[in-house]
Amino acid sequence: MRSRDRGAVALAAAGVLARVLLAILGWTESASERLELASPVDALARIREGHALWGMGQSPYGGSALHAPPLYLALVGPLVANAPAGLVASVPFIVADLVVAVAIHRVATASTRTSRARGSDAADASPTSPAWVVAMFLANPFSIASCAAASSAGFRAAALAVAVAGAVEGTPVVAGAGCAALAYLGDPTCAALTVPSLARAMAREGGFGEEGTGKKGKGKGRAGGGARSAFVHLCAWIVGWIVALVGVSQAVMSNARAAPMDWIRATYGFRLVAEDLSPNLGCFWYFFTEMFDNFRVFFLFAFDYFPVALCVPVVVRLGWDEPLFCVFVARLLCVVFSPYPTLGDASGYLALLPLFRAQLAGAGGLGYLVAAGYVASALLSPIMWRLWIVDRVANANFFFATTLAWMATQSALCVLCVERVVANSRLAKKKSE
């Protein structure tokens, strides 16, 4: 182990230990009640109600309580059925974070190896050590708090990290499994937006098809052939995994007499139409509470398709040279425009951010301002909530201002990252001419 990585290992171990201690000390119940950490999709009270109905042979999706997919209910429900939830209930969420750590370590290692093999400028930019990439995720307060709250955000982060790891290693079955799991866990838009970039990464980083990292003299046409082959294989595996997940889910729900459309509508339709308008870190709840009903459909369409409209130009401009960065942007945009975001969702895309240290060179002071925005928004949210709900000395606008600041901070991060990557890409091309 290199000396510079010892601090990273200690930091990562401290992050894992913090998760275990919070679970042992019984913080799961109180953390799961925080709207910054849990949402109507994965709140423990809803999971417990769904599990109780399922145990009685009734459909857990018959009412409006449960909005988690069947396999998530089957995994987590028995562990959190009895309150208070202890260490055993937190095990799947700790394991999910460890899966993220292993996956991004493999991604960082593969990216560093690829950069050195090509002898490009990226190799001279001192990319972040894989150990520090892992440490920054495991020690992220957002990911620790999300794990303590038993939030499903950790599973979505694990699905995305596994998809990226499978792509950079040229393994379509693993990348397809990660994409399918991400879609199954409630984010099909993000899964669809990442497919082209993952296919390109499979060809460029993983050497899938005709384009390999160690092969020289490949023209762009043959490289495109490798990307097309990777895209076809990836889509085939995604479809196969989704069919398998749906089949197993229906088998699990068979004793509860739940039709496929019951849990599909409750899980995915619920997010699409934003039925629950309880306050959260997103902007949906305030907009659609104040909005006239005859404008609801239009704004639902606008909010749901904003990630697509904003992500496609980034993929067109940077997808060929920076496919992993495009995956990061797609996930960030989907979280920004999610109807039920949490701090754990932010930690999912922030886990990928250290991978682009070389591409983001020059961010400087603006990066510190964005980081300060994340800290300020996360700290102000519980304060404004208490002033509004508990002390009753404020109104909904105070808390909504915090959600706007949270959305603006994430948007600023996206704009800053895209601007830096485009600028450094142009500079690299000028140097190579």
The other form holds:
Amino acid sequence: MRSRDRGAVALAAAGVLARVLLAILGWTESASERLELASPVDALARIREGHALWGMGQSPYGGSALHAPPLYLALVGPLVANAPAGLVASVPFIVADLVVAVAIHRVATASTRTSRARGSDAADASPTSPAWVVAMFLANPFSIASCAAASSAGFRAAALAVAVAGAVEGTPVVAGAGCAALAYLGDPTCAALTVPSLARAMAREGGFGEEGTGKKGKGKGRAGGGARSAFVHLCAWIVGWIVALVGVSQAVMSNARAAPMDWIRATYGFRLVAEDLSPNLGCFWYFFTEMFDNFRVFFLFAFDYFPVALCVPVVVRLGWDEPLFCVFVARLLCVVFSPYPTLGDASGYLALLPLFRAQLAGAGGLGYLVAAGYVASALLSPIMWRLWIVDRVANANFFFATTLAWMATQSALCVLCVERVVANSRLAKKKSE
Amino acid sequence: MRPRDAIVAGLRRVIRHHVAASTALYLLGVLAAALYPALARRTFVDENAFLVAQTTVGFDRRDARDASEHYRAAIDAARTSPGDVHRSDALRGWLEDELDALGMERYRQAFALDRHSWTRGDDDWGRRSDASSIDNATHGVNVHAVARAARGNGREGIVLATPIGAPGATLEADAAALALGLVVMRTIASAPWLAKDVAWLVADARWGPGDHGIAATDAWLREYHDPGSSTHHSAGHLTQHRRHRAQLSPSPLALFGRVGALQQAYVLELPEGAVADVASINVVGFNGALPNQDLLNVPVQLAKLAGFPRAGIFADSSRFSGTGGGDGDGGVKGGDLFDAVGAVVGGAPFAADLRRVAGFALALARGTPAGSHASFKSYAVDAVTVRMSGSRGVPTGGAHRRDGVSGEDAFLRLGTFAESAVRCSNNLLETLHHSMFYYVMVDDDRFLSIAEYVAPQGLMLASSLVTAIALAVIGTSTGGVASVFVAEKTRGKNGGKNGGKATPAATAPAHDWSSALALALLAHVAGWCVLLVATRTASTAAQLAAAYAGALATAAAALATWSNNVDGDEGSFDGDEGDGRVGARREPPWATLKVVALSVQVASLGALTFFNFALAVAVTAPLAPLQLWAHGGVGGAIKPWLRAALTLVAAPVLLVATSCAALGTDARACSLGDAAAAHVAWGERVHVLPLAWCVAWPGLVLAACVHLGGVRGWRRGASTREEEAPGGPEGKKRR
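If the structure you just shared is the form predicted on its own, then what does the corresponding form predicted together with its partner chain look like?
After this comes the whole thing, all chains and molecules, with the earlier chain placed first.
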């Protein structure tokens, strides 16, 4: 172990220890009540409600309480059935974070290997040490708090990280599993948006389809063929995994007399139409509360369309050279325009950010502003909530201002990153010419 | 130039000239604070449904006469009670008999005394003057009566509270409070207009910090909102109390009457008995929490309508202005300073206004309430304490005054006021508007809303933020932000046509954030440890030892961390400029630490502004310049280690001395041990001490560490590097 990695290991260990300590100290209940950490799709109270209904032989999706997929309910429900949830209840969430850590470590290792193989192109851009990439995720306060709150965001982050790891290692079965899991856990749009980039990464980084030399500008025909082959394989595996997950889910739900459309509507339809307008970090709740009903459908379409509309140009421009970065952007945009975002979702895409240290070179000073925005937004949210709900000295606009700041900060991160990557990509290309 | 370009250019200019900009912003903030009185507006009652002065009052002279008779009966009852019965217990017994005779609902609550936190030691708060049984008591007793609204739905209620038994309160004072409450409740209960239930709480004010029955009101509210909680104990020494409790309230759930969701509460204090010349309003709650401003303005108007010659928050001239030569309850006596400002700006009236603003803000900053209304505010119930007394400077002779209004006339005023206040709240249909909770009173009829008073704090925080952003974005280079942006833009357009060679001035700064964040974390953890020491020992010496030990540890860690990069790598370049990518200029570690320290300061004090503006300003005003002044430049008249020492030793001493001079208190009496003891006595609910040790002190420590950034260059005789080293130019600017 290099000396510079010792600090990373210590930091990562501290992050894991913090998760365990918070669970032992019983912070799960109070954390899961924070709207920044738990949303209507994964709040502990709703999981408990669903589990109780299931235990009585009734459909857990009969009412409007549960919006988590059946397998998530089957895994987490028994563990959190009784309040207060203890350490055992936190085990799946800690494991999910560890899965993220392992996956992004493999991605970082593969990226480093690829950079070295490519020779001088990125020699300047010393990629972040894999240990530090892992440490920055495990010590991220957002991911720690999300884990303490037993939020499903950790599972979504794990699914995405596994998909990326599978892609860079050229294994479509793993990448497909991660992508399918991400879709199954409630984010099919993000899963769909990442497929082209994952396929490209599989061909470019993972050597799938006889490519993988990493040499840019050479053998584009072969590379294109590799990407196409990777795309087909990846899609096939994704479909296969989704069919399997749906089948197993229906089998699990059979004893509760729940029809497939019951849980599909409750899990995915609920997100699509944003039924629950209780305040959260997203912009949907305020916007759709204030809006006249006549315009609801149009703006639902517009909001759901935004991530696609913004992501496609990025994939077109950077998908060939920076496929992993496109995955990051896709996830970020989907979180920004999600009706029920949490801090855990942010930690999911932030886990990938250190992988692009080289591509983001030169943005250090402005990065401070973005980081300050994240801290300020996370700090303001509970303050405004307290002023509004507890002390009654503010109104909904105060909290909505925080959600706007949160959205603006994430948007700034997206713009800044894309700008830096495009600029550096352009410079590198010019130089190679 | 488009407006957007003009704004961007202006921002870049501000960042480029951040030293001047920060200084100007800070001075502007101080100036804005000095101009507070000029920004004041007239007070008004926002909620028309109070119907102030639009209703008739049912409390008449006959009721006043009844109150006077009850007053005498209560005194007789207390004086004829057995010797082993405490005075307030005798009064409570008499009250319960009277309530039973009137046929009113009445309830008795025995609440546990958490002696560890509420009665520290055996001689605090002057309890020894009472019967010796009090020292061994394990429970207090609240009594409350309820007047049900015949036409109400029971969902909302109003509270009238009269604490009795407070240390220093005379028998006449307690008897007058009970007599007044008894007759007012009788009048209200039979009033045809009553739409909300009314609870009259007779709080047992013998225990707890302060002299206002806050512990008793807290216990009552706990029981009200969480049945059984106020009688739950963990300490073993309360076992005997449990037996008492079992006898007193075998079924707390059945014996505790409620009046629905509490809407407003009025606490009446009669420290001089049946005397009614001055109605002094108290609104300051825990940590500067304030009720809706209508709860201040309405009682002022009602008191004046009831015939009080003086009514208002500044009616008791000794409380805030310090001119009355009174007991100095939060008074500001720094007359010279305010007079000097007044002489420059607007003369003596301006100086008096400024003194009142400072006094009110100081009361908010201290965070310790002076009335049991604070307990209600903790449950988001708007409440106010009205302290009715005689004119200052007139010998009162207990409750029987020879001049002013006393006796029946006084009861008429008091009863009129109390009934009017209840009736105003009774008229309300909606919750009070949220925009009326943040204010600073300039006078009884003038105030500053948040729109006016937040400006100085915003400017001072902005001064820190500008420097933090500048150091983060352009670093300590002289090239400035424009050169960085322009160079990057040019590189982007040219795409490396010139070979992508980057000039030093055109490079983006690279910071070692991890080291700076670790040092900041260490400083704050050390500060938290000092707080732990303070609450455990309440010792001045132990706190100082822990504080300076933590400071030395942080400074040592900073020097050790920075010495690893001792080979003059400041200003070196990361990245290979040859490929056209943007190069990175490594910033000196002290600059990064300064960015982190300023950011933490802005975040923490900005957050505090929402809860206790006055305390946030009081900390920001001295901390911001100290942190802005901190730099790791070498050379100059003052050596870096001396600057660090001055920051850690001289600055706090100077600050305490200045504050004491402004407050008119003896600096030698400002003991950290006493502050810690008071913090514990108030149940660790007050923010001052945690803020001092967990925010302000770590801020000072980090500022000192920033100064130490110049130690290395100084030791190496780096005067020759003065012009080249990154710290040099900024150091020169600062000097």
